[in-house]
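So this first bit is one chain, no partners, the form predicted on its own, shown in structure tokens.
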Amino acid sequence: MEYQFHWNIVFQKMPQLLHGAFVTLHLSVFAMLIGIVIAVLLAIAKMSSSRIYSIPATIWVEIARNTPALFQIYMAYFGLGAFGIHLSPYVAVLSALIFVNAGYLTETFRGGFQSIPKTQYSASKSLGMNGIQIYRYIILPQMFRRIYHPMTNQFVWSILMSSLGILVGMNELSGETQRLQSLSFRTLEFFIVAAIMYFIITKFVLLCASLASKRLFKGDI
């Protein structure tokens, strides 16, 4: 029998369908920003002689990047539970992102630590700066720069890992189509268009991400 195509019910759902993308972006900002602020410490606690600092660092990396994502939303949504730690779907989710962001930012951010000479350290602390200072106005923004397109791919891999959501009833972009193709049955029709708006919203960012790019760095990265 020929599949007929009704695209009516999902016009009419549009308005669900943005808010779930509008909750997919916003967490995945989220998870981000403070997954590369973690990450940074990582990577400078991962580089540290101190086995104080250095093992935690590693332990978190090994997990982050050897486990499933899905393994860290279950732990932080079910796991925790059985501690009587209940979190909403949308904070396990954000946790779990965020955990596996920094496992994964670490290790860009120490390549891009590594890569840059010795020699800017010893200058830096000749002219008088301290550690702080030397991260904050030399050693920080050449990192940045050279990571810069490593980073932005894991925002595009964040965005699509925050579909794993709809498994802890998150009313995200797949969450809310899931919810609206069960009380139409018109899966395919939904999750077709859901399909376009993650290409959409990827591909936006990818073309934000280039333009910010061309601003801040002048084009030459």
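Rigid core: the largest C-alpha set superposing within 1.5 Å between the two forms. These figures come from a predicted structure and were not determined experimentally. Residue numbers count along the first chain shown, from 1. What changes on going to the form predicted in complex with the partner chain:
- Put the two forms on the same core and the Cα of residue 115 is off by less than 2 Å between the two forms.
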Second form
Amino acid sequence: MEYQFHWNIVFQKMPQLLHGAFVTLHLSVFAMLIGIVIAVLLAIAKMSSSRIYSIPATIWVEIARNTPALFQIYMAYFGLGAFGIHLSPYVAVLSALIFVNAGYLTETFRGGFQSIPKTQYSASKSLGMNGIQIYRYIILPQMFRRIYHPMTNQFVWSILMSSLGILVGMNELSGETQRLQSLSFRTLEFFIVAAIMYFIITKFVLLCASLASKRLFKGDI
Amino acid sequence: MGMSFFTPLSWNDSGFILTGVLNTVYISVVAVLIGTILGLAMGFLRAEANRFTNTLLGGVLDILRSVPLIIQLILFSTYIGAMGHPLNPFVAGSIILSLYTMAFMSEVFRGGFESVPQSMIIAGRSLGMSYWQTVVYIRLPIGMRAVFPSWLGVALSVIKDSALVSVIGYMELLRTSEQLISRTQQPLKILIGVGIFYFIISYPLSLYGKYVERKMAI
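Provide the structure of the form predicted in complex with the partner chain, given the form predicted on its own shown above.
Below is the whole assembly, all chains and molecules, this chain first.
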């Protein structure tokens, strides 16, 4: 059987697809930014000697890392309904992605933090630096270099995983593609274009990240 | 008392859930197995091939890693359907999940092959080993041991990603639970059960991976 490709309809719907791509992008950016903030707090809590802080942080991290992202999205979208919390698809996917990003980034941050030798603290102190100076000039710049690549990977991961929005009827790139193809039945054409768009988005993000790293780190990483 | 369309969860559903559990395990094992074998071959090729082949292979593997799995699954199953050769969801899902696994495994194994110092291979050759003997007796055992934690990491993410095969109709755990939810209207209970299942598979393995990594670091 021969399949006739019809691309016209896809080009007509390009504005909607591009809007979907835009939603995908800002969804992932928000998921990443809020995820980073929570991950910093969780990393501090996890390294704390007090169990009241370290145990909840560990539970968060392990659940995020050891269950599928799709499960977390279902939990946010269907599961929370049992508590009377009804989230919109956007908020459900966003909170699931924040939850996972925070879990993975906590380990990244903790690893970055612990990779800095303790002797550097004493060295900085002996040079007369105060606490803020030690972090600002010695610890954080080195830590940031080490976690930059894992963070970029996590960002790409959240762009790809935001495609799960299709399953809860969201209007990001995949969900929009699904909706448009169901109106025209040109499933193959629409999903080929969506695949190309995802490819371009991830490559674009990686390109920006590598250009930024050249400026930020002056080449040596 | 009004009639209800929904029947609560009962012990009769355990067989249905068990099918979902077994199907998740089944497709994960198949994908990890085939993905590892293909990834090993690809990783070896990429460590050995010239620049041109490497760029070409790298490009194809990069596409598999840069397009969401869910889109790949929908595209593939629509494509084979449109061409008039529909496959059952298990076969279609296994093909895409294995290729996806291969794309990640190839990078892991490539790193493993490249981590073996050149001097070891030269030493092997000078002892009269053939090229393939150095591959089988030196590069494979030493290189693969080094990447075991990364391999385990990829395998674990494949187990979790296997949940996505539900979109093309494979009755794995999440899809069976979804059907139970629409019948019983008890999403929380069922979803927590699903979460616990993934957790008890994934958590011990991830602990083991960390343990091996720590042991190798010393």
